[in-house]
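Take a look at this one chain, the form predicted on its own, written out in structure tokens.
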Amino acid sequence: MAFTGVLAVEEETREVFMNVGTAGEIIFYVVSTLTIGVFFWGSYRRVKKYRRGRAAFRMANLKKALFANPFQGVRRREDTWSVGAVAANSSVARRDRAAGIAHFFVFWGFITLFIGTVILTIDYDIVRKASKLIVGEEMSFFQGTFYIVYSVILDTMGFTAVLGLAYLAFRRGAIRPKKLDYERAEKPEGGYSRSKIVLGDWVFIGLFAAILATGYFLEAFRIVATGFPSFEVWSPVGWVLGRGFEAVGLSTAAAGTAQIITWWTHAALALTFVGMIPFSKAMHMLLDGVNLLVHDRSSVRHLPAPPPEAEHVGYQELSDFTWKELLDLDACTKCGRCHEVCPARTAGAPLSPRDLILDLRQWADANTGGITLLDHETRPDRTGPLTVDHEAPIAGGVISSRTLWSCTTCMHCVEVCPVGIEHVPTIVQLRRGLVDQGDMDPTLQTALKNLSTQGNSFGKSARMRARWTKGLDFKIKDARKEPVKYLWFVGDFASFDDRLQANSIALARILNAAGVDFGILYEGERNAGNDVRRVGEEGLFEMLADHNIAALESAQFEEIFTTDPHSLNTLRNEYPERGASYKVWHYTELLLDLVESGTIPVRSLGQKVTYHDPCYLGRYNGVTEAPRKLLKALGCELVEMPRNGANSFCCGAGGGRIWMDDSFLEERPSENRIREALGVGVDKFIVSCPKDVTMYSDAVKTTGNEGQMEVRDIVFLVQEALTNKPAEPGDLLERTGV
């Protein structure tokens, strides 16, 4: 079968409209045109909705995704996804390799079949008709070697799509992972039903499967009806099916009849699928790639400020959302990964990031005249996502206040989302409206008042911030009065909480004994504002930040280190936007550098421990290796918990939750985490965040495990491993009452 030219006439081909006839061909083109019109009309309505949103300033992300060095691989590049990563389905395969592989084959099988349809259209509707018009003879490239290569590629890729889809259907229908259960975290008083959402999923899967199946049956019937031309062996799936039909007695005539029936069935299914894409779950095929290419995970680390042109605080109407946030709502595939990892949902709080997105999607569609077939929740009353016009506010109405206040801003939902949804900034924007209305816990209100008047949530005078230093036998430098290499931004809990001052004293003694040149701001320091901002009190955050920036500008130092990961995040990622850009370290990074350089000589402890990654250290800022290397340098055997690194589980304190009542929770996140640690067979739970010491020490008591698990800050391990200890740990603990 020699290939004699792209436009050469060869016998190896197939008839496009076999047995359809002229009238049938006309009907097909009319219906196809109408279907394409419906598709573009639905797509236009979606785009029109996004255009109602504010600017999101994501073009730089898109350019980076499209034009960055392709040899950097197919993983996420820092905070963004590349074209290569999207093409490789890397975001889907993360944390669920089997689903990712199956989705990869479905994705590329669909793309290949779509490209094959486009190629056939170009040949039949353009090349053949144009050549007949120009040279008076119909010419085609859809034959010979081209047709053979075309057939084997499409047959093979289509079959991989069948296998991938079969696994995904089996997973959803038989394995039934908990994350695919659509039960709400928040139960509406009037009840609800998500049966239409479930039906929508199965319609999508079933329709796609039917298109693939009828395509292969059509191919098989055609091969039988044409007497098994030898070249059709290059359509392997159709050839095998055809031989099967022949074996059960299917005649050539019967195959011809079956072929025309299947042709129309296949065409009807395919056109139905195309037409429903903008109105169903299938829309994710168009939106998710775009959403990943403009995704920016850093939007969670440095939250966007309220729009300067806003006439009200927080999100109160559709136009308050950015186009990216509106795109987020439609991109959700309901995979449940965020639902599964959310510490609030795990603890029994009425928050599921998945439910939040789905509720906002349905509300947005209801208020823009959107038409979503099946993929929506029903209720006997018009509450929550069914709210239209201005029947209820978004924050406190469409999404309940209790749901919004349940978020710990741990960022795990953003980290695991395979389609680039950024849940946390949306939650904070909605919280801003609640703060403006005074809709919050009394305990949170008290904390914010203390932060406003005293600069700390404890309500203590700023002059008491450095009182813990009185437990030292040396004076820590005041960086406002004399130059230092390192400025220690201590943080509220490490300064004011009596249970945590021992940590600060131990670290100060270690650094002093090592000859490290460091100082603090004394009463000049205020709360950094990280959690204040994530609560939604933007004005108070700005006030605290401006005060701290002024204090930093009055000090003389080279670099900053801090004990608190929450402070680290804001100092490192949010203060630069306010003109204060400094090199900021976490104290574990500094201690590791000092130990590895020999400045702090240590001996091997030989202890078996587990380590908890704080959300704002590991997930937000990627500091996961320094604490582990430090533990290794101290001679500790680290036994990892199942959830570790960027997949660490939240203690429950972030996002201002440490200032709110948690008595309604079924099991506090910190208690869940302690139970996980007990399961790995260690009795020392190592932390590197003051809030973690508080949360997990309490959790050990409330779970009845005081004699089985000891919560220790990593600084005490360093102190214990010193060849020349600055103080006996027992004496230090006894003096501070810890």
Given for the second form:
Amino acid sequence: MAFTGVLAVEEETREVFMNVGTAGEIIFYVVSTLTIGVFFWGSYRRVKKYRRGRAAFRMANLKKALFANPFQGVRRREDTWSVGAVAANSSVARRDRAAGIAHFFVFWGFITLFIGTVILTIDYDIVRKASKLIVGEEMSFFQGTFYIVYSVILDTMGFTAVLGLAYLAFRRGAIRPKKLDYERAEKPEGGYSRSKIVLGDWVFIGLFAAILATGYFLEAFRIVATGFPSFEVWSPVGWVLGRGFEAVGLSTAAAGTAQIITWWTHAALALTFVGMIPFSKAMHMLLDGVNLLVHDRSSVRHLPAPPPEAEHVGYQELSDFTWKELLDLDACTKCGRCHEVCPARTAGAPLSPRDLILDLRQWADANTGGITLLDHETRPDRTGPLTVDHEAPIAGGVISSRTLWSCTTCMHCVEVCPVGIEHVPTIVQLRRGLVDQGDMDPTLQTALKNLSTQGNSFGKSARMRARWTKGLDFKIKDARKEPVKYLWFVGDFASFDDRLQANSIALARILNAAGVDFGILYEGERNAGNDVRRVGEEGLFEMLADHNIAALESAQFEEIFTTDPHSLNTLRNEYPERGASYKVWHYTELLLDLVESGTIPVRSLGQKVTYHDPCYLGRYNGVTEAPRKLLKALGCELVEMPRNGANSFCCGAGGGRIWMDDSFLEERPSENRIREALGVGVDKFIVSCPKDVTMYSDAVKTTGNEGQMEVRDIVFLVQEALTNKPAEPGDLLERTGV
Amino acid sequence: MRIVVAMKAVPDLVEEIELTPDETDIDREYLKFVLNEWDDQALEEALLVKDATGAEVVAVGLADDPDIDQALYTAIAKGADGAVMLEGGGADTHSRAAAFAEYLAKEPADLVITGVQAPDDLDGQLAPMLAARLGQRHVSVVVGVEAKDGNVVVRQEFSGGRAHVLELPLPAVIGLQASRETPRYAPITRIRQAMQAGGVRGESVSTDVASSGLSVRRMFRPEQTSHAEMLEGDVDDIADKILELLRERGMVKG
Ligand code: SF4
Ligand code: SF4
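The block above covers the form predicted on its own; next, return the form predicted in complex with its partner chain.
Below, the chain from earlier opens the complete complex, with every other chain and molecule after it.
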């Protein structure tokens, strides 16, 4: 027994290396040192990998998350998280309360136990040894009241970890939510297996559980062996367990033997765990806090430009990624939340954001000699994420082009990811390479070509853009020629699509009748470029944006409003970087203002409706309240679909998908959505995005629900509710033959 | 192998085309010009041959064609090794053929590929005229060109699903109907880079050496007929009605 005799005062404490012996203690220290060496070596390799990435400019985020705004995101999801939100596990509990609470227990249980161990090390290895050297006698603070408080805290927190872990294991093993099965969305031809990943998860949980269990057993055996000293009641779990052992007849001597065996088992497990951290799922414990602190959701709203000094277009090697993007790859815990919400995956497309991140992670590891013990996929033909040394390009090889093209850039993955991964910018960076190689759908190619020659995807003459205004009995002002208060950025679909021009006409008539001073750019407008940018055709985006900016600069107006949420996003968030900062509204915001202020007098419609939030309006730009308030002001009863607001389900048209073939999908996202709406028992599906009218009207037909569900733009509800109606637009349409 | 792709800019047909006040030509003033779509196919086919054999591809156009520089830079962005803009030459197909021939005499090509037709040359005269001027072999309405042992193998399609496969020695002139693959996309960034690098070379040729000698007296806009009749009934009824209509109009006998 080491040192006991030297302790100055006989107070409540426990022996740190009880029964271990000097030789044992030496062995323990040698193995611990080696383990810590392995831990640092593994961690160093990971950090070295991130350092190969480009600058990500996230230091300001880190500062904000730590100091300026340490509670950001605790209660509500915002663009960034904070140290408070990490501590509260806010991102984990969001959208999955039970898992969040369980994780919170494990999280704090683990941290407390870790701090406990550190305190013990400080006392045993530093204070006692230093005091012996300096004052010649061993001093310790690990005794008396301190020991008692320490015991009670560690004992209870450890127990919460046991409870949390038990629930999580039960959930994974018995409840088996779909999102936790690792079936790939894209099935590689040569087959694949993810059984090692599954095993890795269980090893992680199992090791952790075994460490906790042996800890309590150890405590109980010690208490039995030392004859239940009264102060040990402050280790309640150990005490109760000890009493249990006593009841089944465990002798003091046998308890001593059991204690020393358990001690070594506990130590071995704990050291194995520490050594495995950088090589297994456990690395998320270290990385994910950091990833959350540097996370910035706004990177999806205004996409990063391609790497400025790269010699090639698109990502071709590891050093093309930013360190944040590389950190993202390692941060994924495979929780499957993104996999579950992804419209592409839901529709049966070969894309799952989780798989995308895991594949890139494995590829990055394979190419940097990074080692994960179990946490990787195996494939007999060594394709995809297993390719090394540029055998296959990243975009189109490691990640297949079909996978990359399946993304609607709906941002739902980024929205729900509990660890702050930003999938969409990475997907777009990879798409840029595909565009450069011309690896795309012919229909997309045609759309891009049309956009570059005529500024619209319809391939119609740029000069026909304002032709729909011929359906009006007044002339909309040309903002390039006379000053207006609002500039209406109409957008392609609302201008060119025959089925949608009636929406534009209705809005124009309402605004005109309300005396709103507005104008348009006529043929000066081009496609705003939001989706062109998300397709990955950066040069074309720049061309379109610069053209629009020149037109905006030549016009006189105070603020902009748009009918199209996609245009709104890029005008609001991406044009400022190109030197055009304007206040940009969505037409629902404008209409709400006019209705609320009484400028547009309306009567109550008394209709029961549901409302679909467009991704680029609700999730991207947080405009969820205005349309709802507007519906309320119109006297409509809003029945929410289960997925609403920032959690809305994508219609499938975004990110350029509207220009690509979707006939191979098992169920189009829009069809899935219509079924959801039917499920809440309404027959009016209200939208506030021109593309949605097309997408959902089609979906109503293809799901065979014609007559069951009416898809209407919110503008028509306003029109219907007007107390002093302008003439029916239908008459005019016929008169002018538009 | 050196392949020259002879190109032409034509009015973008999505635009509303107006006639000049004297009605002898279309009003080019406000029109947007784009590359003739068959020439785009010709370029693609040339680039496919390049991809397979490493041939050199040069795109050639006439400087008087509006916006032709755009098309030439796009060709470079897609992978052409160079582009030449000919100063001189006239507007009709005869003088275009003469201009190209003059250039090709200076810088001969093993293979010339051009679009089989253009919206303003629906007869597809350019390829045969050019071949005649150069005294070379010519095949038109081709849907695929492949190099083989110093010759080219071309596929020529006819109506009714018949096709020829011909092998011919070089040099030759091909009028291309359709490329084997959809013409590739040229990213704007690459086009910009090509413009910055300034890879289009000017060459002068003599003007109006050979015009067709034809003059246009008057142009007309196509007559608009927007009458459609929906046939109703079951399959047999509809078939009978169609047959009746065809008989009425003398399209089938008996
Ligand atoms: S943005 Fe939407 S479609 Fe794309 S991966 Fe994320 S969830 Fe899927
Ligand atoms: S990317 Fe995020 S949401 Fe998706 S599985 Fe990984 S941790 Fe979960």
